[in-house]
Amino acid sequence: MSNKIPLSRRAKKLNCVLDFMKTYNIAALAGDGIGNEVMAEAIKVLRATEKKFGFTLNITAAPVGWAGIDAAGKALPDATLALCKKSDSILFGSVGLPDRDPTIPKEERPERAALLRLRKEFGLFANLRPVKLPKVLSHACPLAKERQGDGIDILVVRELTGGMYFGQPKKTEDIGGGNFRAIDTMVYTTPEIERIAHVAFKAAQLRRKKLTSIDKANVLENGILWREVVTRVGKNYPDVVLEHMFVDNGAMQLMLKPTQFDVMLCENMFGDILSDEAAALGGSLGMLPSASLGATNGNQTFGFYEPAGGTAPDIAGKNLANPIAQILSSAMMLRQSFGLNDAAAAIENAVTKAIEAGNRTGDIFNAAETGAKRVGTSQMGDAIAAGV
C-alpha cells in the first residue's frame, strides 16, 4: 500500500498551510450612527474566525462620514483615503446624519463626498446583495407564509458606478421667477453593461441557473441598450437561462411571488430600489450584506463591504442594533476578496446557529415566537463568535 498523500488532499494540506501564512489588510470603517457598534461586533467575529482558521487580519479603523469630519474636516479624510488604498480591502460601516446633512453644501456631505467617492476611486462597479429568508424567521418577513414556497434565495446584482448617480450633467439651475430646474443623467455604455452582465451570468452559473435582467426598455434609450447588451452577453452563458422584466414589473413581483427569482441584474438606481424593496423580504435591512467588487488582480479581488442599512442615529450607543448585515458583509470579504471560503462559511454557519438558538434583536424579535429571546447588539455578537 502506498503511503503517499493523494493530491488532492496534499493541495488541501498546502492550502491551509499558505492561509495559515497570509496576511491582510483591512481598513474599518465604522462611520457614522450604529457603525461604531456593529463594526465592533464584525470585528470580533472575524477575530475569533481569525483565531480558528490562522490567517491573521491586520484591522486599521479610520473615520469616515461624519466621524471624518469632526476630526480632520472632510467626510473621506486624506489619512482614511490612504489607508484604503495601503489595504486589501474595506469593511465599510454606514455613513450620514440626517440632523447634520443640511448644516453643510450637498457636495460635501458623506454619501456623496465619501461614499460615492470611494466607489469611483476603486472602481467599485459591481455591487452584490444576496437576500435570505431563514425559515425560522418567517415571522419577520410581510408576506403571508404561502408567498415564502421554500425559502426566499435571491442575489441582486447592481452596476454600481454608472447611471443616473454618476452621469453628467448633474446640477440644478435657476431659470427665473424663483423656479429652478434640477437636471441628472443617466448615461451606459457597451463595455460597462457587458461586464456587469458577466458577473451577474456567472454568479448565476453558481446558483440556480436564472438570471431576470431589470429595465425600462419600453421608455428609456439607456434600457434598450441595456437589454441589447444583456441578450449578447448571454449567449456566452447557454446553461443560464435568461429573462427580461421591465422595473415596475420587478417591483411588484418581489411581492407577489420572490421565489421566482434567483439572480437580478439591476442598473444602478433600479438596483438601489430593489435591493431595498428586496431587503425587506429577508425581515429586515439589518440581515442584509452587501459586497462591491472592482478588478481582480491576480487572485485578489480588491472590495468594499457593507451593510445595505444606514446609521440609524435614533437607535446608535444603544445597545439595539443588529449587528448580523455587518457581520455577514465581513463573511462576504473573506469570501470574494480573499478566497477564504471555509471561514466565510464558518461565520455564516455561525449565524445560522445563533438564529436557531433563539437570539433576536429587537428588529426580528416576536415576543409570540417560542424560544426566542431579545438580545442587543453586543449579545447577538457574542452568540455568532462564540459559534464560529
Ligand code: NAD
Given for the second form:
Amino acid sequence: MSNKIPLSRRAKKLNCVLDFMKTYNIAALAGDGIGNEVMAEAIKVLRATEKKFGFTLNITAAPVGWAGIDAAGKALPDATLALCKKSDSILFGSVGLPDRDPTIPKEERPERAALLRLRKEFGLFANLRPVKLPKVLSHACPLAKERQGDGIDILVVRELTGGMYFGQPKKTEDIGGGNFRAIDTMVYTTPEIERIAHVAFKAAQLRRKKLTSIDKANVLENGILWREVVTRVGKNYPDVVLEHMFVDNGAMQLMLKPTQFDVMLCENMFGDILSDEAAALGGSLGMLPSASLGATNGNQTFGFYEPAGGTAPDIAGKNLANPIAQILSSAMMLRQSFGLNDAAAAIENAVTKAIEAGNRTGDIFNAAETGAKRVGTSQMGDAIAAGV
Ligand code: NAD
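Form predicted alone done, so how does the form predicted together with the named molecule look?
Below, the chain from earlier opens the complete complex, with every other chain and molecule after it.
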C-alpha cells in the first residue's frame, strides 16, 4: 500500500521526531540583582515547555558579573566563558551593581568585562528587540489610547557591530587654543548590510511581512548604500513589503502611529536610539526581551538572550521583579537559535494568557483596573508555566 501522507506533512512529522530527540545546550548566566529571581522563572517555564514538546534542554548555570567576581575574582570567569563556548546559546540575566561598580577600574566592571566581552567574543551582529503592548496593558503605555490601536507590536532589528560606534578613525585631536576636534567615523560595507538585512527580512516573514528600513539617505553616504543594499536583498523576499523611511521621520512616526510598524531595520546608532524610544511604548522594562545573534551553523544560530532592563537593585530579592522579559527572552532563544517555533509560540501565548487572567507584577499594576491582581515574581512564573 502506498504512503498516502503528503510529503510536506511527512517532513513536518519527521522534524517533530527529530526535535523530540534533540538536546540543546544552554548556558544560564543569571548575574546580579534581580537576575537570579527572573532566571529561575524563565527556567521554570522552559522546563514546562520541554515536558510538553519533548525536546531536551541541558541548562547549566554559571556566575557572571558581581557573582563572577565574588566566585572567581572576574566578572567573566574563565569557567563561565568556557561553558558559553561549548553551549548552543546563552540565556543571560543582567549584571552590574551601582553601589559596587565604582569600587573597581572601569575595564573590570561587569558591563564592560562580561557583557561587552561576550558580545565581542561571539560576534553578535544582530540585535532583535521586540516591543509588544497587549491591549489590556494600555494603561502602562505613555501614548494616548487612540494611538495604540489594537495593541503595539514592533520588532526593532539593529546592526550591532558596525557604523559610527566602531568606525575608524575615532579620536579627539588638540587643535590648539584650548580647542579640540572629535572625530567619529560612520562606516558600513555591503556584506555587513546584507547580513543584517537578511536577518530582518527573515524575521518579517515570521511576522506581518512588512519591513521599514531606516536610514538617512538624504544626507549620508552610508544611508545611500544602506538603501541600495536593503532594496537588493529585499528582492529575495517578495512576500515582504519593504518601505524606506528617514530616521528623523521614523522617530516621529513611532510616537504618532506606532501601529504602522512591523519590523524596523536600523544601523547601529539609529537602532540604539529608536529601540529605546520603541521600548518606552512597551509600558515596562520588565516586559521587554531581546536577542543578539551571531553566526548560523546549519540550522542553529548562536544567540545571546537577555531582558532589556538591568539588575534593578531597588527591587532585588523581594519577589517584586517582573519575570516576563526574561521568559520572553527564553522564547526568542527557542525560535531564533533552535527553530522551535511552536514551543516559542506556546510560551508567548502563555504570557498573554497570564496577563489576560489579571496577573500583574508591581510595574504593570494599576489599582483602577478591574480584575487585576498583584502577584510576585514567582507567582507570575507559575501562572505562565501552567499556561504553556
Ligand atoms: P534598571 O533597568 O536595572 O532599572 C531601572 C528601573 O526599571 C528600576 O526602577 C527597576 O526597578 C525597573 N525594572 C527593571 N527591570 C525590571 C523588572 N524586570 N521588573 C520590574 N521593574 C524593573 O536600570 P538601572 O537602575 O539604571 O541600572 C541598575 C544596574 O543594572 C546598573 O549597575 C546598570 O549598570 C545595570 N544594567 C545592566 C544591564 C545589563 O546587564 N544588560 C542593562 C542595564 C543596566
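Only a predicted model underlies this, so the values are computations on that prediction, with no experimental measurement involved. Numbering follows the first chain given and starts at 1.
- [ ] Where the C-alphas switch from fitting one rigid part better to fitting the other, that's the hinge; pick which of 141, 365, 77, 122 sits there, comparing between the two forms.
- [x] Selected hinge residue from the list: 141.
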